[in-house]
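One chain comes next, on its own, written as structure tokens: the form predicted on its own.
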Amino acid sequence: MTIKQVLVTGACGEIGQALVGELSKRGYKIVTADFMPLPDSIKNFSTEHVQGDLLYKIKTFYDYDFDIIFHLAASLSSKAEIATEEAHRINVEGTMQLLMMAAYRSEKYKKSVKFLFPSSIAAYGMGTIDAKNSAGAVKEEDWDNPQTMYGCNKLYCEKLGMYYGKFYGQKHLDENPPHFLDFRSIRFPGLISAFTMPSGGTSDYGPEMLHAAAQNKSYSCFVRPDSKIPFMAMPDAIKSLLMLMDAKKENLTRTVYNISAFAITAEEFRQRAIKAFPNADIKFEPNLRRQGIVDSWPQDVDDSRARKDWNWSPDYDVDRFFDDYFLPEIRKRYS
């Protein structure tokens, strides 16, 4: 069997490091890309690392024969609100250039290229707190009115992926050639890794307060106690990407899927921290800008289509996430 060649952009991020580790177990030839050097933990898994600004490196990838592309590189929500033009350049222009490269190679060499794109609940935009509280678990086509630059970028890139996968070159809708760009996307909830530090994302208030509590440091949470969004353990995020990658094309009824694991409030995170570390000093000092971002995201999402089309289900519910995954690792880290 021919060894598949895989490109992972944003390989130094939380998702990237975990994904590269899992892909290496499958024996893939992995090319990584990031503006940072690879950390030692995954350095030996990459056959080649392309370091630098991705937008200016994409032209070099036209000479590679990728079977699968995981495009993880992005400017995240909080940073994107401060540097909006830079976020658009990284999140949209970088994605479009990579899609163009993948579509070109797919067409020229008559070979399917799978393109996996992690989207986000930031693609949603709840109009008011009352709407958020009454909406329940939202479907993929509901409330697609993002209120952040990051959310706008993600939603637009979903549409770009659909275009390059279905309409680029204006193929007839009933045409099913053996070569095509196979774009697949997941809208992730807040992701939490036990093995990498929170990187300042808008959903990081939960793990941040637990890391602080484990170190006997005080923590000021930047959202209200009642703030509620869905979360997921990093192993489940990696599992979902690999499951969607492996899913048969004919079983997929859409290009963008919700997935979810558990939804809890910031106060529930605080209570878990206090239970695990009784001396925890956690206060709530909402930041208006970051609070507004969290308020615009749904309390939970409906992932029934992912469950039906490719048998998605998380391994970590809220109790197993804390008791079996997150708390044991941060206790070990700060012991």
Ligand code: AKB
Second form
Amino acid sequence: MTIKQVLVTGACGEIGQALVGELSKRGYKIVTADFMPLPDSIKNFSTEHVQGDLLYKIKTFYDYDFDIIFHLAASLSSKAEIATEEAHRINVEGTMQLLMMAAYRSEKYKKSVKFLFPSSIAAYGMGTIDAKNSAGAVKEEDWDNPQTMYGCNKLYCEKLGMYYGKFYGQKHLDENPPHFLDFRSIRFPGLISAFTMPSGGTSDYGPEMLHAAAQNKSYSCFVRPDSKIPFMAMPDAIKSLLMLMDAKKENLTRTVYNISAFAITAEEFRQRAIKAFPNADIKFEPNLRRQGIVDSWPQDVDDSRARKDWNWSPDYDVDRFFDDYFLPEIRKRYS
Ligand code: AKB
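Having seen the form predicted on its own, please provide the structure of the form predicted in complex with ligand AKB.
Every component of the complex follows; first up is the chain already shown.
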């Protein structure tokens, strides 16, 4: 059996670090890319690390025989709202270049490269707080009017992926249609890891609050107590990427899927933190700009398509997240 070759961009980010660890267990040959050097925790799992600006490194990748690409590199929502043009360059141009490379190789070597793309709940834009409060769990095709640069970038790249995967050059109309790349995407909720800290995102208040409480540090939460969005444990996020990667193409009825695990408010995070760490000192000091971003995201998402098409279900609901994953791991980490 030939060993599969995988590219992971954004390998130093939170998803990247957790994913590279899991991929290595499958014996894949892993090429990593990031503008940072690889952290020690995953150094041994990468056969080669390409360090630098992805847009300048793309040419290098045309020579590799990748079976699967996980394109995780991105500028997240809060950062992207401050450096908008730079975010567009990273999020859109970087993705487009990588899609073009994967499309070229799929066609030339008649082997569909699998392209896994993490999209986000930021692809939604709820319009008003009343709409957010009354919408319930939203479906993939609803409320697709993002109100952030990051959300616009993600939604557009979902469409680009669909285009390169199905219609590129309208060659699907030919008598001998080419091999297209195999694009698959998940709209992730806020993710929480016990091992790494997020940066640049807006769902960061959840993990920041919990990590601060576990270290006896005071924390000012940048959104209102009633702010509610969906969250997920990092192991479930990794599980979902691997499940979608493994899913049979004929079972997939769409290219972009919601997934969900639990949806709680910032106040519920505070209550859970205080229960676990009674000295936790958490106050609320909403930042208007970041509050606006969270207010534009749905309270919850409907993941019935993922459940039906590729059997998705999370291992961690809110109780299991705290009791079986986050608290035991975080206590070991900071004890
Ligand atoms: C962010 O907050 O920007 C990300 C996301 C929800 O995509 N964590």
